[in-house]
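The form predicted alone is given below as one chain in structure tokens.
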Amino acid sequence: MRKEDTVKLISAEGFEFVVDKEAAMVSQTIHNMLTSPGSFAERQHGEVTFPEISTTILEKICQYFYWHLQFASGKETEFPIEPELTLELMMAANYLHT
């Protein structure tokens, strides 16, 4: 896969997740960061840092991006969320508009 087809998402702890750009675009916030006109660092470097999102939560968000691409067509499946992650995940999803 070509570098321009991926985006690097970086957690608060500095852990890097390299995901397909199409998957990352599930988030309206990431979509805007990567496609807005101008010379934003996120667009130029293909990476987005989330200083407020922990590695555990960002990993779950990345899993959701791929789940959404696979099942958004209307298939009835549930995305598994561990109860202890619920609050942090909801706050991150709100920020990312997912």
Second form
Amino acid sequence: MRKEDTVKLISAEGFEFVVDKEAAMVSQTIHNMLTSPGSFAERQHGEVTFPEISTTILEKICQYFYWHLQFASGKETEFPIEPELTLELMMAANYLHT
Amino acid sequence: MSNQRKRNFQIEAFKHRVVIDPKYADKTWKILEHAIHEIYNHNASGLSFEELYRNAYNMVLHKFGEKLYSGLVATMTGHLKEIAKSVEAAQGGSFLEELNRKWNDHNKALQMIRDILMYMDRTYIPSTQKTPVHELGLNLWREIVIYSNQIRNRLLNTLLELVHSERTGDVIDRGIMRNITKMLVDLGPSVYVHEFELHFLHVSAEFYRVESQKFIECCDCGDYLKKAERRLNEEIDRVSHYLDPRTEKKITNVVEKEMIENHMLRLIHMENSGLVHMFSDDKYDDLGRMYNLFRRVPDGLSKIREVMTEHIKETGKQLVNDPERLKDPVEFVQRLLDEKDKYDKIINFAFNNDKSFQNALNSSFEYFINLNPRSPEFISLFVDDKLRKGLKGVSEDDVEVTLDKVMMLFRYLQEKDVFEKYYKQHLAKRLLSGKTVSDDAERSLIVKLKTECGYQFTSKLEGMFTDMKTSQDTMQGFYASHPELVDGPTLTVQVLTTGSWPTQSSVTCNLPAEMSALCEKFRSYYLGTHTGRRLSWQTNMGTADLKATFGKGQKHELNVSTYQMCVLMLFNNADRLSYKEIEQATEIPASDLKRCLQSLALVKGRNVLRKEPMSKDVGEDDAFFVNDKFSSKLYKVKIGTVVAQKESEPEKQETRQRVEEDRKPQIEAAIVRIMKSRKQLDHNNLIAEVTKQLQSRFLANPTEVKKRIESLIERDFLERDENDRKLYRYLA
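Alongside the form predicted alone that was just displayed, please also present the structure of the form predicted in complex with its partner chain.
Okay, now the whole complex, with that chain kicking things off.
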């Protein structure tokens, strides 16, 4: 996997998730971050820090990104969400415009 | 959101406590404002998108959307004002470049700002019905930069100047023009229209008005059209390079109006180079150009068409009424065909095969061909000429082409029955004299006539062919039953069915004794095989081959007509004969005899007789001798009659009368047919229907139709209505 094709997502606690750009860009917010003209720091370094998203949630989100790609390409499976994560997940989703 | 719920606690934990900080909004806005400044100063690389986005997100989330929005407007306005200043300050040529650079900067910044403020764009703006960030950016640019007093007019003038200098031949930076016009379009179609297009069209109209005036004074029509075409293409090119595509229609309209529409008539009627001149000089390129340009303006083509129709009618009229042309029918028809070819070619090459032009051409030809009442005769003579000799050595395809062309002229004729009359006569002469070159061509033409006018039209013509065939068989039968005749003179008889062939005044002449004996034998043979028939001899139509020995012993075979044969045979027993003696002995009608003697005695190289006195014409007191000094390189000498190719005036009258006579029953038949199906009909409609029914054969004369109606009333086929005298009833 080449570095240019991936992006590092960092949670509030400092955990790093390296995911494909393609997957990360499922989020419209991340998409804008990485494509906006001019060069924001995130685009230069290929990493994004989310001080307001916990590791658990960010992990779930990353799973969701990949699930979404599969779903979009026609593989219809369930995406399991633990009830206790629901609310935080929804807020993060609103933030990330996913 | 009750506190009793366990989950609510976690939500609280997720929220930012900074909300409580009264300065939170101001602080956050400061960060964003700073970021916007940095973005405009090309300093964005150090900024964290996530941070900015999160701040904007939180501001909106915590109900500071209004503050964020108004802050954005204020900051952007400030920047744009600076930009406007720097653009205003740009000198001369760099003005557009500066504007363009700033526009690109602004666009980029706007995009970045929109991206970081996306959450506001998504939630706050729709709910408060404010202008979205991107649009806001464009609006502010328009209001502050473009509508700035010092930029607005300068921009317009600069653009128009550039276009003008390109029109006068300079090279300009099209790239920047494209960018600027694109900017205007991006700012909203109405901006482009009001800030540029309207003025552009106005200035262009002015420019082309002046230019076209200049051109039309000094150029001929062809050059002018070339220039107009070039200008038009230039404008289209210009639009494709740096204007909005929607402008194309408008600017071409301007050019068309100023350069073509306003000068249309002047161009068409330009002396020595106008439309008529182009027609006469076969200027396909110029004509094509004119067609393509005039097609763009209303009425353009109809103007061309009018002039073309007028011109064809005029030249056609001259052609058909030119007494010089009338002397040679073949030449006459050839000229018609050439004329038709010429215009076909023009319409094909220059006028895009336009149907309306073809129709105009057809109607013009129909108009002038029928101006000359002798056209049907001449066309038939033309065919006659072609089928006699013209088609020798020509390939079958070419024959077809020629015949097709003739058919085309035939189609224009209104009096097709007159043509039929003449064609029948000419065909008869061809068949009887064995002059026809190609049976195939003859038949092919008949087939064409048949498809054009139906079975009735050609049945008699076909009958003539059948007669020829049967006669061959009859002759074989005749000689088979009279073997003793092989040694003597041979007789070939063509038995013609009365009715199928053109009626000839059957004046018989006195045949030489040898011949009349043979004829008698044939008569008895023929009547023996076919009972109930009558044979009468048409001596005016036959030919004969004579073997003659002249003074110095040279022998020749003379190919002559029957009349000539009769005359020559007399000289077997006499050396000198006076005109009177010949007339008495042969009983050939005077006009025919004169013609026949003329061809025997007065044609150079064919003068087997000698005449005294040696005058050009044959008089009643002339005397004739065998010309002993006759000599010819050829063994076979063909002595043609001085044929009256064209009909003489009385003959013409006679044919005309016969045609009129033939029309009567046809008109009557048509009337009866129509009345039988309609039972009753008023006068005008009846005339109209009759004319329509007979159109394929001739143009019925209303007075004649009226006469026929009256005659039918007299004969109790029709009656007039008691109350309405204009109404006819059919009487079964």
